[in-house]
Structure formats: C-alpha cells, structure tokens
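Below sits a lone chain in structure tokens, taken as the form predicted alone.
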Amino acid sequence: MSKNVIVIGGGLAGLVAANFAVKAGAKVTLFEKSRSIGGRAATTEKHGIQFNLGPHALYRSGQAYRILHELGVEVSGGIPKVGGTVGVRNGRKHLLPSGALTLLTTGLFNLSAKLEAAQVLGSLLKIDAEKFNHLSVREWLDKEIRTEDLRLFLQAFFRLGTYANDPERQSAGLALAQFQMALNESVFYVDGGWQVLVDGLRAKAELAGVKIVAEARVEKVERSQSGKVIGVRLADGSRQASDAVIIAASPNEADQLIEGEPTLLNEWAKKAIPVKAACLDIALERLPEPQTTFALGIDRPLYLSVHSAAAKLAPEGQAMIHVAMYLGSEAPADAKAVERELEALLDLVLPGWRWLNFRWH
C-alpha cells in the first residue's frame, strides 16, 4: 500500500521533494500558503521583461542542475561571458582578471599580489576543499594568503559563490568548493527566468499524480502521543492524515510547525544563521555600456550582472540587470543608504542608466 505524504511549501525545494516522493510510490499532496507556486523562484513579467527576485544562477556542476536533469525538466539559457567584467575597488573600475594576461594588466593588485595570485589561483582548483571545513573563511585567508590584495579578491569571489558575507563564521571548505564549481564549469542563467523551473517541476509533479493546493496554510504538523507524525492541521481548521510530512521551509518556520515536545529541529533552528542580501532589479531600454556586463565589488560586498546578456530575459536590445549587496546575518540599519550604494554602483559601471530606465505606466 502506498504511503500518504504531505509536502509543506511550494518553492523549488517543495516541488522537488514532491516529485521524488511520488516517484518513490507515495500518494502526495503539496500545500502552499501563497496564491502562487514558486516562492523565491517566482518570476514576474513587465512589458516583456522577466524579473527574478534578485540574481539567480544555476551551477552547471551543482546538485540542482543534476536534479532537474534527473526529473526531466529541460531548461535553456546561457553562460555569462568572461569578457566585459570589472572589479570595483575604492570607487574605481578595474579589469577583473580572467587569465594570465589580464592578471598582469589589472590595476586591482600590486606586483606582489599578482605574483602570489599566479601561484595560488591555479592550485585552488586541485585542493581538497573538505580539509578546510573546520576553518572559517577569515582563518583560511589569514593562514594561506600572504597579500591583502589577494585576500580581498578571493573573499569577493567567496561572497559571489555563496551569497554570504560572513567570513568570520562561514566555512572555508564550503566557500572553496563553490569557488571550484564556478571556475570549473561556470554558472547558467535561465531563459525566461526561474519561473521556467517552477513551471517545469509543477508540470512533472501533477502529471505524476501530485495534488497541489495553493492558498492553504498549514498551522501544525500533528503527532501522536508517541511522537509519530499523523497528519497536518490547516488554518481553516481542517485536518489531513498522512504517514509522513516533508517541510520545505526555513528551520525557524519548520520548528514552529511541529506540535508537541521540541524535536532536534528546535536545536537546529536556534543555531541557524540566515543569509541576507539587498537586491535592486533594473530594466533598461538599452545598455549604455554594452561591453560591460558584470561587476564585482572587491572592498565592498557588491555585485552587478546584466543577466539578459546571457539569457533570454528581455526583448532584443533591452536589458535586465541585477544589482545586489551581500549582507551579514543582520538587516542593514539604513535600507535607503544601501539603495543609494547600489545605485552608485550603477552610476559607476553603467553611466547614463538613469536616462534609460523604464518608467512603468
């Protein structure tokens, strides 16, 4: 007899869980509290331009890419070009190194740092990243990298690869593993935005028999006196029995859903550290600097990428740009100041963008 499985959460994680559960022979119902499915992977269209919720990219050698292929969800898109990239330091643009020649000519490094970079960067692809799981990013940089210029450069790429700006606590092993994935096979921007992934996973799930219920908030995961999961209680007061429940939500949200005595999840929720970023999504009638499609902050945790230069996210000639600041675990005290810094990055990298910004009617 097949088991009844309930999935809570209709983002990518919930949709993937539902697909694998139904493939394993379970009878699956997915509940999503919002009206639409997709969560942070949702894409909004305005005047033919596709807006993701901040910058999204698939690592071509990452687990998500493999899972989509395994589930038969086909996606198209493009790999960001190496050319047209700049590093920003002390409010100035510099060539971002992408090889031996650009490493020699960039103004980001002094000579000592260039010599060290030439020795270190190639070797980072070959090291066993897991050996450094016990070190923080800061500890690893201080121990392994001699020059401050190269420390700043590597830290910028660690932020880029992990969406996190917390070198005192972040695992060096994880940061190095992401760095290796990015250099080995780069990333992939998805044509049509990440809604394409949501729609593909939903279609596969429903075709396999998953029942997806939107605008249905689960209030509690109910357990028997012995602690066994017996089902869920919804906000409308109704109950649905199940043999197992999969919660595709943050540790905090998941912990609050569990009825009865605290579980191990409660300890995980207490220890979990959120990853936060401030994002500004911009659509332009055209690019003022067509040759510049990517910028990375070296001494500030900033990011800019013209995603439409690699993927189909805007009509021909128009541009979809993501600008972001990688934050620590705390939200900034002055959100307007962050917004001004993001706009200042646009001013520096793509001067004239304000005159080409769409005015929505």
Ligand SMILES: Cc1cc2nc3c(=O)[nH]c(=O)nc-3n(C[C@H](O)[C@H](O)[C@H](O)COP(=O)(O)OP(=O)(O)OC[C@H]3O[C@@H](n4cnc5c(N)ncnc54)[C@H](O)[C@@H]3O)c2cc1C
Second form
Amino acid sequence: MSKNVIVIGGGLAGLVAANFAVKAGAKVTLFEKSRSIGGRAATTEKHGIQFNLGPHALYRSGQAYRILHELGVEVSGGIPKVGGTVGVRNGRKHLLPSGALTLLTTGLFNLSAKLEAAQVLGSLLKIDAEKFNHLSVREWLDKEIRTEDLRLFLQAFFRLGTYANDPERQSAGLALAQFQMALNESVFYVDGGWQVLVDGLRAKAELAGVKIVAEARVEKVERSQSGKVIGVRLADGSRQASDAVIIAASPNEADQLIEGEPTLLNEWAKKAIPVKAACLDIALERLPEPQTTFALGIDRPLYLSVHSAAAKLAPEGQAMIHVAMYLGSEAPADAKAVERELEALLDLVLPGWRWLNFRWH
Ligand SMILES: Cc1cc2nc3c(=O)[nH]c(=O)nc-3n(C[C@H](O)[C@H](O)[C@H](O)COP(=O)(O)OP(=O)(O)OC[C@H]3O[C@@H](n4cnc5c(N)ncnc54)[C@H](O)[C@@H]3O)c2cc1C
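Could I see the form predicted in complex with this ligand next, after the form predicted alone?
Zooming out: every chain and molecule, the one shown earlier first.
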C-alpha cells in the first residue's frame, strides 16, 4: 500500500521533495502557508519585467541544475558575459581580470600581485577544496596568499560565489569549491526568472498526482507517544494523518513545528547561522552604458549585474538590474546607509540610471 507523505513548504526544496516522493510511489500532499508557491525563488512581474527576489544565478554544475534536468524541467537562459566587467576599489572602476591580457592591464593589482595571481589563480581551479574545510576563509587567505591585492580580489569572489560576507567563520573549503564551480562551468541566468523553475516543478508534481495546497500553514507535526510521526495539524485546526512528513522550511521553523521532546533539529537550528544580503532590484527604460553589465566590489561587499543582458527578463531594449550588498549574519544597523551605497554603485557603474528608472505608480 502506498505511504501518505506530507511536505511542508512550497519553495524549491519542498517542490523537489514532493516530486521525488511521488516518483517513489507515495501519495503526496504539499502545504504552503503563503498565497503563492515559490518561497524565495518567486519572481514578480511588473509591466513585462521579471523581478527575482534579489540576484539569482543557477550554477550549471550544481545540484539544483542536475535535479531539474533529472525531473525533466526545461530551463533556458544565458551565461553572463565576461567582457564588460568591472571591479570597484576605492570608489573607482577597474577592469576585472578574466584572462592573461586583462590580468596584465588591470589597475586592481600591483606588479607583485599580478605575478602572484598568474601563479596562483589557475592552480586554485584544480586543488582539492575539501582539504581546507578546517580553515576559515581569513585563515586560508593569510596562510596561502602573499599580496593584499590578490587577497581582496579572492575574498570578493568568495562573497560572490557563496553570498556570504563572513570570512572569520566561513569555511575556506566551501568558498573554494564554490569558486571552482563558478569559474569552471559558470552560472546561468534563467529566462523569465526563477518562477519558471517553480512553475516547472509544480506542473511536474501535479501531473504525477501531488496535491498542492496554498494558504495552508502547518502548525505542528504530531507524534505518537513513542515519538513516531502521525501527521500534521493546520492553522485552521484541521488534522491530516500521514506516514511521513518532510519539512522544507528554515531550521528554526522546522524545529518549532515538532511536537513533544526536542529532536536533532533543535541542535541544528541552534547551530545554523543565517546569511543576509541587502538587495536593490532596478528596471530601466534602457541601459545607459550597454557595454558594462557586471561590477564587483573589491574592497566593499558589493555586487551589480544586468541580468537582462544574459536572460529574457525585460522587453527588448529595457533592462533588469540587480544590485546587492553581502552582509554577515546580522541585518545592517543603518539600512538607509546601505541603500545609499547601493545607489552610489549604480551612479558609478551606470551613470544616468536615475533618469532612466521607471517611475511606476
Ligand atoms: C537575495 C537572494 C539571492 C539568492 N541567490 C541565489 C543564487 O544566485 N543561486 C542559488 O542557487 N540560490 C540563491 N538563493 C537561494 C535560493 O533562493 C534558495 O536557496 C531557495 O529558493 C530556497 O528554497 P527552499 O525551498 O529551501 O526555501 P524557501 O524558498 O524559503 O521555501 C520555504 C517555504 O516554506 C513555507 N513554509 C514555512 N513554514 C511553513 C509552514 N509552517 N507551513 C506551510 N508552509 C511553510 C514558506 O512560506 C516558503 O514558501 C538566493 C536567495 C536570496 C534570498
């Protein structure tokens, strides 16, 4: 007899779990507390422009890409261009090195950093990243990289690859693995935004028989006296029995859902460290500098990318741009100051953007 499985959470993880559970022969119901499905992968459309929730890039050699392929979810899009990329240091734009020639000419490195970069960068793509799991990013940089210019540059790429700005705590092994993944296979901006992934997974799941219920908050995962999962209780007071429950929500939310004695989830929730970022998503009538499509802060944790230059996210000629600041695990003390810094990055990289910004009401 097929098992009843309940999935809590209609983000990408919940949708993937529901797809695999139904493939394995289970009878699956997915509950999502919000009105719409998608969680952090949702995309909002305004006047034909697709806004992801902050910059979203799919790693072509990552697990998500592999799983989407395995489930038969079609994804189209584009790889961000290497030309037209700038590094920002001390408030000035420099060429971001992407090969031997740009490495020679960039103003981001002094001569000794150029020599060290030429020796080190290629080998970083081949080293066994796991060997450095025990070191923090800061420890690894201090130990392995001689010049300050190259340390700053690598740190900027580690932020880009991991979305985190926490070098004292972040594992060097993980940062290096993401760096390798980004440079070896590049990333992919998705046509139509990440909602396309959500809709694709949802369609596959429903076709296979998964029941998806939105606006349904699960309040508790109920357990028998022996601790076995017996079902869930919803916010409207109703109950649904099940043989297994998959929670695809944040560690804290998951922990709070469990009734009775604390489980391992409680330990994991206490240890989990959030990663925060401040994002500004901008649509322009046209790009003021069409040749500049990407900027990376070298001495500040900043990011700017014209996602519509690689993927279909805006009508022809218009532009969809994501600007972000990578933070640590804390929200910034002064959010307005962060916003001003993000706008200043736009002023520097895409001067004139303020006049081309859509003013919708
Ligand atoms: C600004 C930003 C940029 C990002 N960029 C990238 C990127 O470039 N590349 C990349 O790979 N990833 C990126 N990510 C991460 C990616 O978006 C997430 O990893 C992914 O979308 C998370 O999916 P999830 O299903 O695990 O969680 P979520 O999307 O958070 O989904 C969890 C869902 O569970 C629901 N839920 C919670 N509790 C309950 C309950 N009690 N009952 C019912 N429903 C519940 C929530 O409403 C939510 O819909 C980015 C994220 C952000 C925020």
